[in-house]
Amino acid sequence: MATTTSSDHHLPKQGWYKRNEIAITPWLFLIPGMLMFAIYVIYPIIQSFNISLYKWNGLGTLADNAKYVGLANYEKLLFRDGKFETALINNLKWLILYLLAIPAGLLIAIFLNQTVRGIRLYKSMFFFPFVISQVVVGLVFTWFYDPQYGLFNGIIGIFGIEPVNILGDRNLATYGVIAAGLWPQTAYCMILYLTGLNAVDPEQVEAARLDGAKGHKMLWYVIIPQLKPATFIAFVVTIIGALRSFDLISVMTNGGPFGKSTLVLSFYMYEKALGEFGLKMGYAAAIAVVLFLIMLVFIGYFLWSMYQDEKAAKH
C-alpha cells in the first residue's frame, strides 16, 4: 500500500491546464494559422468549386443572378474549347522547362558555397533576380528580345544570325517567356540550396573522401540526399510557379502573339473572368479548380513520395 508523507498534503493541486500543458500549448500556437487558412484558402477553394456549378456574370449574388448548369462549364471546357487546350499544352511546357531550375541552381549553389575572394559579390549577382518583380523581369526581356535594338539579336548578330522577333513569332514566344521566368526562378532555388549546403553533415563528406568518394560521385551519393529537403520544397515551388504564371504573360504578350499562341490557364481564367469579352465567373471558376487539381496532383505526389522516404528511412 503506498504511503504519503505529510508534506504531500500541502502541494498546490495542479489545474486541467497544467496537466495537459505539453499536449494543448502547440495547437495554442497552431489553431491561429490554421483558422486563416481555412478561411483565406480553403473557403476560397470550396467557394470556387460551388461557382463553376453555375453561369453567373459576376453581378449581383448567386443566388438571385445566377443559373445553375451543374457540369455543363466543364463539357465546354474540356471538349469544346480550342483556347483552353492551346492554354493547357503551354502550361505543360512551363512545368517542363520551368524544371530546369531546380538543377541549375543547384549547380550555381554549389559554385557559391566557396570560400574565395569576391564571392560575396557573385552571390549578390546571382541573388538579384529573386528581389525584383516578375513585372521588371518581363519589361527587361522584352528590351532584350526587341528585334531592332534588342541586346539578344545584338549577340546572334555577332555570329552571322539574322535578327529574330522571339515575342511576334508564334512558335518561339513561349519560349521566350519561359527563359524570362527561368532567371528568378533559379535564384530562388539557388538561394534554398545555398541554405540546405549550410546543413550538410562535414562528418559524411570527410568519410566519403576518406572512401575515395569525389566529383559527381561526391555530389550524387552524399551531398544531393543530404538536400532532399531543400528539393522537395524547390519542386513544390517551381511547379506551382510554372502552372500560375500570369505577370510575364501579361507583361510580354499579354497572350498573343494571335490571339493566343501563349495563353495560359492563369491568364485564360483572367480573360474569361474581367477580361474585354470576359464577366463568365461560372467559366473562369470552372478554369480555376482544373487548374488546383492539376496542381494538387503534382503536390499530393511529391508529399506521398517524401512521406515513403522518411517511413523507409525510420525501417
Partner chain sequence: MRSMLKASVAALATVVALTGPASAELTGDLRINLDTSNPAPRATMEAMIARFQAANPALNITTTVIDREAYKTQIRNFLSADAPDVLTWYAANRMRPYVEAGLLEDVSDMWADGTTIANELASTKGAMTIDGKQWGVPYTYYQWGIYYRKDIYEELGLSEPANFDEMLSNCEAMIASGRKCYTIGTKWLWTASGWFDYLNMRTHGFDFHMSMARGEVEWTDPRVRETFENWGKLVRMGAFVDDHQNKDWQQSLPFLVNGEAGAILKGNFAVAPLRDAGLTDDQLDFHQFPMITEGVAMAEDAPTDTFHIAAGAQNKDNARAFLAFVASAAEQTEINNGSNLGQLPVNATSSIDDDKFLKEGFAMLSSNSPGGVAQFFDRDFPAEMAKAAMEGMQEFMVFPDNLDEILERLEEVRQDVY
Given for the second form:
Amino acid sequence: MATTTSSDHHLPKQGWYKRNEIAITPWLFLIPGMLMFAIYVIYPIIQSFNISLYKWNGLGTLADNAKYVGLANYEKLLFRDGKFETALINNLKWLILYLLAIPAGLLIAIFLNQTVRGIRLYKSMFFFPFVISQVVVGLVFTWFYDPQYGLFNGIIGIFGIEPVNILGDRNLATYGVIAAGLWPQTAYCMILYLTGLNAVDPEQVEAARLDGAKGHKMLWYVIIPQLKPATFIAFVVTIIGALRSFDLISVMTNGGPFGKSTLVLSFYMYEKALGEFGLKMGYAAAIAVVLFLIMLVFIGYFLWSMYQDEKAAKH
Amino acid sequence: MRSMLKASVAALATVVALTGPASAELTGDLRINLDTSNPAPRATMEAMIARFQAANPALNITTTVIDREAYKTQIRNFLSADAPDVLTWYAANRMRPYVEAGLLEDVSDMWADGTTIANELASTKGAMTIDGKQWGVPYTYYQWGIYYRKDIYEELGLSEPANFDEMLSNCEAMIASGRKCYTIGTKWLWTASGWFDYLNMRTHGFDFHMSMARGEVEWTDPRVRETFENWGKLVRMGAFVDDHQNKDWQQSLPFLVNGEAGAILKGNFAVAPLRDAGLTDDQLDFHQFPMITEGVAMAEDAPTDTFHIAAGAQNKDNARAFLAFVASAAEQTEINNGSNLGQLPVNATSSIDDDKFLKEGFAMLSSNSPGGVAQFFDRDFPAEMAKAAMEGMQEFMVFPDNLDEILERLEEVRQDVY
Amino acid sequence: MFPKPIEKSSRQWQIGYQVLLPFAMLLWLAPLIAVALFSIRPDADFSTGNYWGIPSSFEFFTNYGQVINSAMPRYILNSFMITLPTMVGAVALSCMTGFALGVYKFRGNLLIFFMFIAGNFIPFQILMVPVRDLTLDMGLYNTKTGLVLFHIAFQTGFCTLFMRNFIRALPFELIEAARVEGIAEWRIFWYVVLPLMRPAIAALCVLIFTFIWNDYFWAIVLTTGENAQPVTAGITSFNAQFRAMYHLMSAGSLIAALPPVIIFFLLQRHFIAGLTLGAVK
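Cool, the form predicted on its own is there; where's the form predicted together with the partner chain?
Whole complex next, starting from this chain.
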C-alpha cells in the first residue's frame, strides 16, 4: 500500500482541521458504520457470551428469569451431548463438500462466458436458483428424493442401482441436503466467476495462445491464477454459507431422521433456542459461542492471508 | 368426558350477568393476536371478532393474524416485547413456560365455582390448570383415532378391531393382501408420539401415562418397555409403511388414498385432505383405538387450542369479556361447525355439527373415554423430554432392536429435565 | 477473453453452442420447472402423490389468482420498503467505511477492518434476543424501520469488506494527484473515488437486494403482522395449521423471486464490472 502521511503538501497557516485532515477524515467516514455495527452486532455478540453463562428459557428478561450457572452449559455441550459431536462432524462434511460449488460455478461460468444473442437472459436464468426461496428449493429436492414417488430412484435405476431413501438414511441424509444446497451456491459462485472472467487480461491470454497453451492447460496455468481474487471471495462466501446453512435442513429433514442425522451446529443452536421444543437460550448461546470459535479459525486464516498480501504489496 | 350437561337456567343467567351488562359498557381498545392463519379458521375467527365488535360498537379492536409456525417463535417475542390483550396458544405443558415466566394472566376468577365457564367447560379445566390456577380459556378441540379404508376392510372381510389381538390379526390379513396396515410420516416426529400415547394409555392407563409425563416413571421401567414391546409387535410384522422417517404426514396420505395402506392413526384434521383427495365417506371410516390390557379404562388424546390474556395486556377487562364471549355456547356452536373450524366445541351445551366424523368423535369422547383425556404427547410432556422421546420413538419405529439404548438415553434426559 | 469467443470458432460449433444453451438451461433449471409445475397443480395432487406426473387439472388461474388476491401484494410492497432502504443505507455506509479503510493508513485500520469481517462470520441467529430487546427499547418492534436498521448494520460488515478491497484496487495515484492539488478529503471521496466505484455499487446493490429480499429469519423475529412483514414470511402464511399448501407456496415463491432476478437482469452489466474490480486486491 502506498503511504499517505508522507505527502507534505499543506501550507503553513491552516486551521486545526485542515492540518489534521488526513488523520481525522477516516474516522469521520468510519463513525456511522462503526456505530451501527457496534450497536447491532458487536454488543449483541458480547451479550451472547453473557447469556451462555445462564440457564434461561428466553422468556421475560435475563435479569428476572435466568439463573446463573457458570460454565455448566459448556460442560454439558462438550462432554455430555451426543448431538454436538454429530453436528460437528456434519459441519465438516458441509464445509468440505460445499466447496464443490466453486469448481462447478467456474465450469458454468466458462460455459456462459460468450457474447451470443440472448446471453444476458441466459445468465440471469442461471442465476435464478440463488434468488429463489430456500424453502422451495428444499421442498423440490425432498420430492425429488422421495423413495416412492421421486424421480431420483428412477434415474439411478437406469444405471442399475438399487433404490435408496436418501433423506431417510442416517448416513446419506446429510449428503442429500448438501447436494440441494450446492445448487444455489453454485449459481452464486458462477456469478462471481463470470465477473472474474471479465477481468482476465486478454493480452496474457493471447500471449499464452501464441505459446500454444490450450484447453485445460490454459485454464490451469493462465486463467485460474488470474481468477484468484474471485476464487478468494467465492471461498469466503461458500465457507460462510456452509457454516450458516440451516434453511434447507429445517425444510428437508428437520435435523433428523432420528433426531440428529443431519444436524449441524447452526441448526442445533436454532433448535435449542427457537425450535418448537427448544426453550434453552443459554445452552443455545453456548453452541453459538463454540460455533463462533470454530469460525474464528477461518477468520484467522482469512485475516492472515490478507495480512500477508498486504505485506507483499508493500514491497 | 362431556358429562357436564347441566346447562341450567342458572348458568345461562350467569352468561347474561357476565357478558350482558359488561358488553354494553366495553370501551377502549382490544388487541388480539391469532395464529389461525389458514383461510378457513382465519375467516372463522375474523367473523367471530366481527360479532363481538357488533355487540360492543364502542370497542376499538385490532387483530393481527400470524402464520402458525412463525407464531411459535414470535409468541416469545411479542409476549415480553409488545404484549397483545388476547392471544391464541395451546393447553397443558405447552403453556407452562409462559406461565412460569409470568407472561400469561391468571384467569382463575373466570373459572371460579358457579361461573358459566366453570359449569359448561368443566371437562377442559384440568388442561388449563397449572399450580392450581387457570391460565386461559379453550375454544376448540378435536379427537384422535384410527381412520381406515372401510372398503378395503370389507373386501378382506375385516371389521373394526375390539382389542389388540384383533388389531394384529387384521393387520396380518392386510399384509397378506400386499398392503401395509398403517401409513405414517414421522419426519416431524409428533405423529410417532401419537402411537406411543395410545399404546401406553391402552397398556397401562391414563394415570400411568400422566405420571410419566410428570417425570415420575423411569423410561427404563419394565412397564414402559412393555408398551414399546406392544409397539414392536406392529413394527416387526411390517405394519407401518416403509421410509416413514422422512415423510411428513401429508406425504403419508397417498398410501391410504391409493389403497396401499389400510388405516392411519391421526387427528380429525386428516379428514379434509383425504376427502379432497377423493375418498368418500363410504370409503373412509373411523374407529377408536382398541383395548390392549383388559380392565384399563379407555382414555383419548384430544388436543385443545386456547385463548389467553397476556400478563402485560393493557385492557384486561375487555380481554376477559372476549374470552367469555368465545366460550359461550352459541359462539362455540358457530365457530366449530363444519363450514368453519370443523372441530368439536368445548362448551358442553353447544351442538355438534352434522358430520360423520365429528359425531363419532364427540360420541367417543363424551361416553367412551372414562379413563381421561390427554392433550397429546408433545403438550403433556415437557418440551425437552418430548423432543428427545419423539426422536427415540422415530428411531424405534425403524430400528426396533435399538430399544435398550433408546430407553437408556431417554432416562438420562428424564433425569436432566425434571 | 476466455474461453475462445465462439464467433471465432467453426460454424458447427457456433450452432452447436446455440442449441446447447437452452438445453443446459433447462437442465440447470429443472428443479425450478418442477416448482412451476407444482404451482399449477390442484391441492389434491399432493395428497395422491402425483408430484411429477401430469397435473390432474390445470389450476394456473385459480392458484395464482388466490395468491394475488391474498395479502401477497401487501407483503411484496413491504419487501420493497424494507429492501430498498437497506440497500441504499448499507451501500452508503460501506462506501464511507471502505473509503476510510482503503485509502488511509492509520493505527487500528486493520483491526477495525478485521472486526467488520469477524462480525460477518458469526452465526447470526444468536443475535436474536439482544437485537430484539434493542429494537424494542427503541420502540421499533414490529416496524419496517426496525428491520431496516438491523439489516443495514449487519450487512455493513460484508459490504465494507467488499468496498475496501475494491477501493484498494483503484489507482492510488489519482488520490495523490488530487491531494497535491489541495482538494479537500471529502471532495476527493465525492468527486474522485465515488464515480470510480459505480460498478462496485451496482454489484453490491444486486447482492444486498438478494440477501435482504430472501431474509426470513429476521422478518419473523422483529415483525409480526401484515403491516411490516416481507414476502418471505408471507409465503408460509398460506400454510394451514396441519397442511402445507404446496401449490400456493410454489406460486407465491415464483412471484417473490421475480424482483431480484429482474434487478439482476437490469444491473447485470454494471454488476459484473463491479465484482471484477472489487475482487482484485
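Residue numbers count along the first chain shown, from 1. For clarity, every value in this text was computed on a predicted model and none was experimentally measured. The term rigid core refers to the maximal set of C-alpha atoms that superpose within 1.5 Å between the two forms.
Worksheet item: Just checking, between the two forms and with the core aligned, does Ala208 shift 2 Å or more at the CA?
Response: It does shift by 2 Å or more.
Discussion item. At a 2 Å cut-off on C-alpha positions, does Leu30 qualify as shifted between the two forms after fitting the rigid core?
Written reply: Shift of 2 Å or more: yes.
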